[in-house]
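Take a look at this single chain in structure tokens; it is the form predicted alone.
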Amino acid sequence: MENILMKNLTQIDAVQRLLKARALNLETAREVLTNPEEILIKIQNFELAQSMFKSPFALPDESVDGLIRFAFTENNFPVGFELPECHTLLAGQTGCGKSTLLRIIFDQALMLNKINNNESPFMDEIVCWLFVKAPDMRSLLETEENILIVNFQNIKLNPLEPPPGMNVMEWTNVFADFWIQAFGLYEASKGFLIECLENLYSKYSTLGYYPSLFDLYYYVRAMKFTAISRTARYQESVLNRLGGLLKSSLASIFDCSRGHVNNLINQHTIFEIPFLATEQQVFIVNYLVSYLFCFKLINENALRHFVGIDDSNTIFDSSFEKRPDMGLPIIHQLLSTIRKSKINVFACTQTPHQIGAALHSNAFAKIMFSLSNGKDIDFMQQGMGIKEPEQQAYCFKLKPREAVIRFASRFQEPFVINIPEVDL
């Protein structure tokens, strides 16, 4: 009786190990039934040999695959995500493969549109927006020639123009939020700015067009207050930020009543922002993403938007969340509700410990490439649930285009992926 029990336990152990190794088939099943001890020894030897060449992370199954494929597991399963699975955080040092991965994801999205048009008309059509600091992503033109490259010279934008169907007073509140966060103003200056905008919109309501940032600047400058009043200080702060922006290289793009942003909703666009000051980058990205979100919230739109932000620390910096007078940054608020409007955000960072909690909390996928700062590695390991000492040690020796990934659903254990090499 004892021998039968031991044989049964050995067979169960062998079957479990074969399933884990993806090696259970008709031939191995016969051996489990006839010679369970012998095949268990073979499996143990195989696992020992395998452990010498694989990482200490779990080997996933087919559940890690998805519509947008971007990598392969150690056991050669494709890795991808489905369209409703919003927001991805990509963390890694320079040259590790973040840009390559971003390029693959957006290339797959553009290719999916071509398949969609011919074979699956019920699938979401994807519009790609990329905010980058280098011209690398222009290689996407090889996949889709209908991509607009915006370098903020030959485009017109009016941040005071609300999305179609949105009340100007509602847009005033949105504009004031991302304006003070981009330029570091305080709550009192925000209230002054809102009051000025309300008066300016009322003044222009009969003219049939919207005021521009230049109109706002001249309107605020013309206001008279006693030099010792608090309002004069608020006026000075608003004029200082407006003047700096309107005397910068961006001045010409804001000199308009109606801008081009409404035409970009349906247009693949690469926004190249390498020569903008940090405050200008925060302002431009916050403005365009806020406009996109508000537009889709009000207007019926079946498109899905992929928004990629290279070097996203300037946008999602955790220091923005530490000023109680400003409240939660608007881009952080959007992350928690933006999914309902079919917007997927892909954010790259070299210093993940400096990224705000909103992105970490709302990311469906977290991908950790090689990082040189131990604080960054510890931060990502904690956020991804990497607790085994062997796994933690492996994170310090990731190779280029190798990363550890964890999904928020489906296969929830962290596992290793390899990114295919592409020419940028």
The other form holds:
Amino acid sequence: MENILMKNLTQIDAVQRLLKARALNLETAREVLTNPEEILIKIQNFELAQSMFKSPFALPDESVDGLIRFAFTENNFPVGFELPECHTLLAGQTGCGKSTLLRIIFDQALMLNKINNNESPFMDEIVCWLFVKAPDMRSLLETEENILIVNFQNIKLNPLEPPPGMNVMEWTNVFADFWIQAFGLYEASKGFLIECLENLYSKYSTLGYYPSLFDLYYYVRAMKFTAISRTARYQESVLNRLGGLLKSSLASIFDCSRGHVNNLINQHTIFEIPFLATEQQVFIVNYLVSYLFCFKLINENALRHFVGIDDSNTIFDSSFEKRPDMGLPIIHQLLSTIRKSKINVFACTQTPHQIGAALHSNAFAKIMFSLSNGKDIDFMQQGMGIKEPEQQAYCFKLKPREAVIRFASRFQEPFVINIPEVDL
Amino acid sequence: MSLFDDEFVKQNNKRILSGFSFQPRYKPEPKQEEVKQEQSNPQSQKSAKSQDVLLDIYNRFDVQSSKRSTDLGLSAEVANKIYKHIEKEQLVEKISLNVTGKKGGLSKYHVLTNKGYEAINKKPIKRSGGTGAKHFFLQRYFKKHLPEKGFSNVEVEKNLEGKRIDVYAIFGELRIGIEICITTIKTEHLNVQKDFDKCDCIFVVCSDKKTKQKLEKEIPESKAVICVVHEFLNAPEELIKRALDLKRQLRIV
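Output the form predicted in complex with the partner chain next; the form predicted alone has already been displayed.
In what comes next, the whole complex appears, and the chain from above leads the way.
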């Protein structure tokens, strides 16, 4: 009796190990039934040999696959995510494969759009927005020609134009929030700005126009305060930032009452921002992403948006969360509520320890490529639950296009993936 | 050198941006030349604004036409011209409905036609066979707004054992079937018969009171609760209670 029980247990163990190694077939199954002890020894030897070449991370099963495939596991399962699984954090130093991964994900999305049968759609139509600092992503035009490349010379934007259906006063608050965040102003200047905008909007409401940033500049400049008053200082601060922006290369794009932003909602777009000043990058990315978030919160439509941000520190930097006078930036609040509005954010960073909690707490997938700063590696390991010393040591030896990933559901253990090579 | 150099991008952008429009900044005293220039090409301005309106209908199908024009900053006169233009070009179909139950008559809505979808480079949303614009609009409206009223799993044209129900939803644990009735009084009778066993409550939702009155003569109330759109949207719980009471009475008999 005991022998039979022992044999059965050995058989179960062998089957489980074979399944894990993806080696269960007719031949091995027959072997398990006839001679379980012998095959178990063979499997153990195989595992021992394999451990000399594989990473110390767990080998996942088929559950890691999804509609948008982007990599392979060590045991050659495809890895992907489903559309409702929002937000992905990609951390890695330059040249490690972040952009390649971003390119693969967006390429997949564009391809799926093409094969999505309109009569019986298997997914929502996806609109891609990418904020990048290099022209690499132009190669997506090979997959889809209908992509607008915005280099901030050819389009018109009015950051004071609220999304359709949104009250101007609500938009004023959103605008003031990302304005002071981008230009490093304080609460008092924000209050002053809101007051000016309120007056300006009511002045323009009867005209059928929205005020532009130029109108705001001229309005603030025309205000008269005693030179020694505090309000004069707020006026000075607001004018200084507005003046800088409106004298820059971006000036011509702000010269409108209603811009192209409402059209961009339905348009695949790559925003190339490398030649903008740092604060302009923060301002533009914050403005466009906030606009999209607010639009989708108010107007439920059939589209799903993929938003890829090459340098997510421009909007999700933890320093924005740490200003005691300001509280949490609006974009961080929006990120946590946006899941139902069908927006997937793919945020890349080279310094994950400087990324705010909003993104870390809401990311479905965290992907760690090779990082050179110990602080960053510690931070990612903590966030991904990498606790085994062997696994921690392995994180310092990741090769290019090799990464450790952890999903928030399905398969929750961190595991190693390999990104296929793509010419950018 | 990349295949997609600046020149290629410039031409590609030009092609895409030709379908976009923007409103210039407000200038209190426009120069004479500018006025002439604006007036010289009113047709292109009209079509650009039409594009905006069509795109907005695509993005926000359930917004009243008057609210849409306000949101887009169009004066009543301009909005009227644009709506007439897109109706004449058969880019949209106009429908009148009262979905809120407020006084003041029917509200106007616009539904994109296949030609309208083409005009904004979008794939048309498939309508089931023979569905008119109003019927289709109401199906989408219910799909979007019923979850706010406590319904879940809202599905349009749900196939239940080979029979299609216009709108199907779950309320609590109850299976609710909704047949939308616009004008086809005769067929509703058959539709209700076929849905009767597959759902816990059947509602026949009419677009207006006249249709409701006609329908009440055709279908016995024991089979389905007949109501107008806004009655259903404003007080679904009361109507569900009524439907359950009727069903209970039917069983006793």
